[in-house]
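There is one chain below, alone, in structure tokens, taken in the form predicted alone.
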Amino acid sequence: MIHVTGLNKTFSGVQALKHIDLHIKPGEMVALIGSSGSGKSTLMRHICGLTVSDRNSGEVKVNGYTIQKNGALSGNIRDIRTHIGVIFQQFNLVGRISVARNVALGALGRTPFLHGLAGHFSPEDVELTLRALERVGIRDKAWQRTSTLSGGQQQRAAIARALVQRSEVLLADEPIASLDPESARNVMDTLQELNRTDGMTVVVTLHQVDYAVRYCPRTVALKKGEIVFDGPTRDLTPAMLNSLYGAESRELFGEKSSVRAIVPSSVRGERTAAAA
């Protein structure tokens, strides 16, 4: 589903990227981790197109599709797009208007420029619309003004969105590095409900490896730019994550860090068994 080839990015002289080389299959749940600056972020801006690499590197692909090749956009990248859904630690929501007018807006890709303009939307999407707010849990809030809901509750609407969009990937960016742990929970539960019942290719980069180990059967790191680890979440190890967040790691994940300690001891029984 994603295919990132050869891929480096500089910025004012720093490699932001060194050649990128990372394969998603269709339906795959991947966490992207890493201490602030390791790329983690970048990474996902030239996935969806918003960023381009360095001049004659590399290649991103999302579902045989061109996204862009050797540092220029495809041509017809705006239709690409539309069949990637992506949400941001901001949630890019317009407070003033409705939280279905901006689950809406999901449809703009499919529907005439001055309709979208004017906030005229197809029953058919309205129906949609109404739908993915009951499958996010928030179809109670349709009508309310989106500045007037918490901050889950907009991640959550903004998941909504990509379901309206029709979304053959979903892109998440740091989506709950700002909520609180109850509402933190709720979005992953949404990201992975959409993953398990829809095959949704979901990637999520994550600063808590915590998440990332309940909920991601596979984890990427980064470091200064590199992909340093890409396998099972399960053979994390401590010397590992000591080793991408150094002395920050007992912050994280406690004194006596390790994935087994943040790992609940359900998923834990379930491994043993299938391992046994």
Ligand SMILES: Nc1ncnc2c1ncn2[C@@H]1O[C@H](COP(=O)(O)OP(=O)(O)OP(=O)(O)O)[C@@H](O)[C@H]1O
Given for the second form:
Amino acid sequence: MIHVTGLNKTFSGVQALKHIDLHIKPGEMVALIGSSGSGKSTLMRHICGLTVSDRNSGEVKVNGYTIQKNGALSGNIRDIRTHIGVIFQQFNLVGRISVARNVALGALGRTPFLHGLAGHFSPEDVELTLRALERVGIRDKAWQRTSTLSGGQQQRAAIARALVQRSEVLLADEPIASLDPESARNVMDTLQELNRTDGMTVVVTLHQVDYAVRYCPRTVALKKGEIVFDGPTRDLTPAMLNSLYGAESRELFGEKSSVRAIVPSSVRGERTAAAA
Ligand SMILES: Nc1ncnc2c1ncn2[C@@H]1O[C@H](COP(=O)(O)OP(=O)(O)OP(=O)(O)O)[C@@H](O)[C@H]1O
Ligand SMILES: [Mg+2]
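Show the form predicted together with the ligand, please, the one above being the form predicted alone.
Let's see the whole complex now, leading with the same chain.
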């Protein structure tokens, strides 16, 4: 579903991505982790064609479509992008219009920024929109201004938009970063449901490794623009996490810097008596 091959990206002398090779099969749910500045968002933006790689450096394909190649975006990137659901922190919903309208714009494969906010929707679009909102649990918010929703509700509205878009791929960049634990679980549960029930391929960047452990069978870890781990999340080791986060791990995992505490023993590879 997603093929990234030999991708490099340099921002004014800083190499943000270094020879990235990443292949994700249909129906996978993958966590992208790494410390701040490791390149997670940059990689996500390359996958959906919001950023182009260095010249002559690799290729991104999604669902058979070439997104970019050798530093040039595909000519019909706008059409292709309508097949990719994105939940990005800075690229989300329009606050001053209703939740339903934001979501319905997804049904038309339109972004509010490109196509203005006017326009009518067919009864089918409205039906689809309300059903999507129902599914993510905020049907009752449909006609509210989007800016009046909580952070978690807005993330769920963004997921609903991907649903009406019928996208097979969902890229979510830190969808739970600013949420309380309950809202974070709700959002992750919703992503998991779409992955399991609809077979949607989900790639989600996460700051909290425990959510990767709980929700994503596969984890890809970036460090200074390089993939340093790609495999079953259960194979992540405390040593790997310490190497990823270093001093930051104290902040992320609590005072005792206890990576061990947030990674269940099953994930650490320590067999329980029952499993042994
Ligand atoms: N538009 C840009 N111009 C210049 N440098 C950039 C730009 N976007 C990203 N970078 C740099 O690329 C590197 C990777 O940034 P990126 O935003 O991908 O990190 P991240 O892993 O998403 O971090 P965070 O966890 O803080 O969101 C950083 O060094 C960042 O400063
Ligand atoms: Mg980021």
